[in-house]
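This document opens with one chain alone, in structure tokens, the form predicted on its own.
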Amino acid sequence: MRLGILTGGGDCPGLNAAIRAVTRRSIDTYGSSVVGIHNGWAGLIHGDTEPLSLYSVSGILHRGGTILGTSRTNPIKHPDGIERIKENIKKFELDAVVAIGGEDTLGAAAKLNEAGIPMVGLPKTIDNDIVGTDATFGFDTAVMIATDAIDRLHTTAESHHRVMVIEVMGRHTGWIAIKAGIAGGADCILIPEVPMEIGEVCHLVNQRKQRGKTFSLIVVAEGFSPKNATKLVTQDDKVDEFGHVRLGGIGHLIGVEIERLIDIETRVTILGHIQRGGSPTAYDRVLATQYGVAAADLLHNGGFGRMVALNGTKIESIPLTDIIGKIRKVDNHLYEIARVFFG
């Protein structure tokens, strides 16, 4: 068989385990080639492809990133995308392809293997918010940058007697703002599934000043909107290929707020792509491995069409098309732990 690999969307954490893993399991145990296609769907649209071996996948486990690179293209909208893909799919001699990405990257897959293109999905992102799997690849790691940067906000924040509003990724699920809010000790977590009042937040700060505490923590996932708000805080207008706006500065406006209604020194930090960099933590990197291994198990034995996906302690698959415009959101119960230590 004759497979190839590619990561679409956001980078993050453990990419290069599952490229490893995939390119492993399939050379050793198989006895396939594997064909690496640069930067996601665009590489497999214009044919833009390298040979992996496994001497090119050594090395690499440790490396954040993706060697393979990535884009957002999406290929259901590229004109003539589908058929510029089976072109290339005939002509590199591809039987399959490993597409390693999240659900926008997965919902593509599912349509193209719709298609008759053979496809395999492997979940990553460190949004956590595919549905169907217990766990993404990826997510792990910024929950540990997360925690890191609460941490140190809140020794500075004690110092300076200020509020700390520290602004996570999250487009429509708070899983970072939740376990690294937690983690960190946040005084309160506002997330995309749970709306709040901005004087809900002040009145939390305002209980804790009560107690003699002159400083909080804030944790706010990009996605948050405040309740009764009627559009999310955007960078700009634009939108990429899927549709999705550049999100970002919800954590200002939530800042110049508490200013303004309470009269106390405010700082924001935004944490940004810094979540998506560096090296894997040992649980991604292990789970990163786990999936590409699974993957190129299914793919060997013509499980085309699923995604691998985490259940309890077990890897299995489900189809692909049952992510498609599904979303994962936090658990009801763990926020209710959370809001436990608010204020």
Ligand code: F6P
Given for the second form:
Amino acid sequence: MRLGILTGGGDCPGLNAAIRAVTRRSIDTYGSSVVGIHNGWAGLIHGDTEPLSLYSVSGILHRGGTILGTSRTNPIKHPDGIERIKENIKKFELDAVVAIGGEDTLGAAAKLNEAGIPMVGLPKTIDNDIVGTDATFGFDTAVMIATDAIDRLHTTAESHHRVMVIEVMGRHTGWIAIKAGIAGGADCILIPEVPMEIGEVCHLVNQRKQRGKTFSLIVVAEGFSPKNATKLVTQDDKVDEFGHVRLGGIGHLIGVEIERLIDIETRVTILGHIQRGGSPTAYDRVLATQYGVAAADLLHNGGFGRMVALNGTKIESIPLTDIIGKIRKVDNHLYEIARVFFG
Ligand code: F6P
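I would like to compare: after the form predicted on its own, may I see the structure of the form predicted in complex with 6-O-phosphono-beta-D-fructofuranose (F6P)?
Complete assembly follows, chain above in first position.
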């Protein structure tokens, strides 16, 4: 077989481990050839590719980012996107494509598969919000980075008797916030799934003060909105090709409100893309490798239109169409555990 492989959407630690695993398995076990497609769907639309050999994927397992590059190009939105992709599939003699991505990239893969282009999906995102799988790679690394940041902010908050607001990524869901918040001992965690009034946050800070705790750690996901807010806090009015706004800044709004309402000195840290950069954790390297090998196996056994997925400890697969338009939210049980430690 001759297969193409691409990485789409926001990058995350573990992408190179997945590229390496798909390539090694396909060449070593199946004697196939592998073509790397540059910059997500853009590379397939514009015919921008490179051959991948065992040599080109050596030494990349531990490296962050993606050797193939990525973009938020939406092939379905391009007027002649599907046609151009079909032409390039022919031109490069590809039998199938492995798409590594989040809900947007995999949603596009599902539609292209329906349009007759054989696809296999592989779920990644630091947000951990893809349905049908227990985990996406990149998430564990992001949680580790956020936890480390909370630990560091903890000591300075304590010294200065301040409230620290830590804003983490999480467009639709609060997975990073809830896990890093629990791990870092947050006194309040604000996630998109559970709207809350800023007054309630202030109440928790005051409650701690009464117990003699003169500092507090508030973790907020970028996609959180206070109760009764009419819109999300965004950086500007721009939207990407999938219709997503650029989030960021809710932490500042919360910080200003805390100082206004209860007059306790507050500082805000927005972690941003630091959560997406650098080396993957061992967990993410292993998960990405498991997914990569499973995706190559699936593809060589004709499992087109499917996505590899973690179910408990097993790697299985589900139809790509199952994930379209859905988001895997933080489960209430985990939120209730976090809430035990609020205030
Ligand atoms: O999709 C993952 C994510 O990290 C979101 O949490 C965040 O809102 C977004 O990507 C930021 O993407 P960009 O790289 O386009 O700024």
